[in-house]
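First comes one chain, alone, set out as structure tokens in the form predicted alone.
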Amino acid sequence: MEEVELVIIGAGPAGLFATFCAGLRAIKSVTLEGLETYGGQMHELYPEKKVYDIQGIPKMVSSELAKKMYEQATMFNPKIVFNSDVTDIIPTEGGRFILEVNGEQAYESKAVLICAGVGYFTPNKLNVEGEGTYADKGVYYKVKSIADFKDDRVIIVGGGDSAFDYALQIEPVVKSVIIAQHNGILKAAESSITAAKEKPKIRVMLNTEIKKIFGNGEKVNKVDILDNVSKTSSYLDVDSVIVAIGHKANPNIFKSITFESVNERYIKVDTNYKTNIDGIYAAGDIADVSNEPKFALLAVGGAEAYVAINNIKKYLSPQSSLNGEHSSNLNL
């Protein structure tokens, strides 16, 4: 079993940026990530689409962004090892954890670092009639590739950032987009639902949800749609469905630990980003600050991550200082 200062569970953006900065601080970690690359949910969510809240980047691809991400996390040489589920946290009597992997112990730590995001990116779904028959043949929950929906009519299921993100993003090579949120509430970016709304292939639906998917066996060609504001039915000839209203999360995923949560959904954490358990952290989109409204930005989970892996820094050696040494202040 190899024995390390910290285990970092994640290699997505928050995940990343805390092994580079537990390499500033000089910290021996291990970063465990289940997927086979880096990236998380921008790798394996919305690889094509552009990012524009990153400090410093007006814009950049998303699988771009994660390249960058990855070269500046493997500045200071770290161990990265991917293909690595972390499948439970076992405390020891010394204050220790062993970590196993792929349901084999194999790593011993003093700390923690949970940035495991959305967790195994598990969709929610619409549990309608149709929708596990036409599973990836035309019933979709990310957008991979942009061409995959050349010419389509497409119905998307949401009113958040993700609905109208990949409206905007598929909009160039679509016929049409529709955007069916089940109330009059939409929760995404002012500034992306005003840019939806002026382009022409794009048509907003409130209060519309699907009841069933059809098809012809091979590729789904309509859906059964329902008002739920007057009650009636109606179909629409479509040629895919993305789903995108959210993912599940569970903050309790390990069996030999359990974590105070924030509507069963975070993993309930304070202000130096620490959870109930000594010596175990978490940052990044599982984690949040009780009492306190939750970003769930990369520009945010980077900042928490720093934030994390200084006070991580603390409890591993108390003689430290908090902050550490400026990186501008470094020859690298």
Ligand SMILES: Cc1cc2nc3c(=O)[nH]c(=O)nc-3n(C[C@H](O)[C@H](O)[C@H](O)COP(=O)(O)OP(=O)(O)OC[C@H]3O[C@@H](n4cnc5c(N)ncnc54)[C@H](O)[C@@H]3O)c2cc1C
Second form
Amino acid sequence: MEEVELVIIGAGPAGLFATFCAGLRAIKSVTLEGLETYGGQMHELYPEKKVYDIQGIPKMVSSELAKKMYEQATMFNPKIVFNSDVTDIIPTEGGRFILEVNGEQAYESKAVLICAGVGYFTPNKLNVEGEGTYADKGVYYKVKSIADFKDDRVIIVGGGDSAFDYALQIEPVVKSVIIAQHNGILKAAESSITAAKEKPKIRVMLNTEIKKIFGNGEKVNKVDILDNVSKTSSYLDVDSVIVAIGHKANPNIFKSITFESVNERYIKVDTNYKTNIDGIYAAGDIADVSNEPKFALLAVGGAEAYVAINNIKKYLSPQSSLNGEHSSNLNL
Ligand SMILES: Cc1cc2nc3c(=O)[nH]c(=O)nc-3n(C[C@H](O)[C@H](O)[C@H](O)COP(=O)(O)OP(=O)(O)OC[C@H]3O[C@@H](n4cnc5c(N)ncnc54)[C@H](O)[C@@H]3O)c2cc1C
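Next up, the form predicted together with this ligand, please; the one we just looked at was the form predicted alone.
What follows is the entire complex, opening with the chain shown before.
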């Protein structure tokens, strides 16, 4: 079994920045990613979208930004291993942790930083008739490629950022797009709602639920929708249904340890990004300090990873300073 000081779980944005920061603080780490590549949600859920809210980077396509994050993460030649699903964290009597990878004990570590985000992106489903039959034949849970929706009549289920982002993203190529929201409350950013209202091809239908999805055996062609206020049903001809109602996130996926959680969704951490278990920290979309809404953002996850790594350094080497030196002192 390989011995390391720190295992970082996940090579999404938070895990990648944590990997870089571990290098900055000369921590012997390994980063384990269950998928075959890096980038997390940026790669899996919105590779073609542009991101505008990273300090100092006015605009960059998500997949390009993920590439830059990986380049930064590998500056100190860390070990990053893909196809490595961390299946358990087993505490030892000596206060260390055995990391089980793909079902086998693979690493012994003094500390662990969990940057597992929303796991492996298991989307919440509508659970209506036709959804399973037409999965990938008109029913989708993300926009992997805008071109897939060319000339389609699309209905997007949801009222949050993902629903509005997807609508704005595919709007230039589709025939029409309806955003169907079930309880009249839109949670997306105001700027996205305003932008969507300005596009003639986008229509927002509040208090609307899909009850059934129909098709011709090969592809979706119709949905049955219910108006939740008038309680009337009607049919809509559509070519694609995008379900954008979030992902299943589970803070307790490791059988040998139990984390305190926030709303059974996030791993609860203190302001040092430490969990209730000494030696285990969490950062990014999976971690939350309080019961307040979480700012699930790239820059926030990066800052959390920075704070976590510096506290981990102190945990590993109590004589070291909490803050490392400024990176501008380096000459790389
Ligand atoms: C459509 C959309 C648009 C967005 N737009 C923006 C934006 O414009 N600006 C912005 O700041 N944020 C945006 N976000 C949010 C941003 O992408 C997330 O905040 C960010 O990806 C969180 O990073 P993370 O590393 O915490 O988690 P994730 O990106 O979820 O990465 C977690 C990684 O951990 C891996 N993993 C999980 N479990 C295990 C395990 N047991 N073992 C090994 N590996 C594991 C996963 O495979 C994944 O690669 C957007 C999100 C979506 C869905």
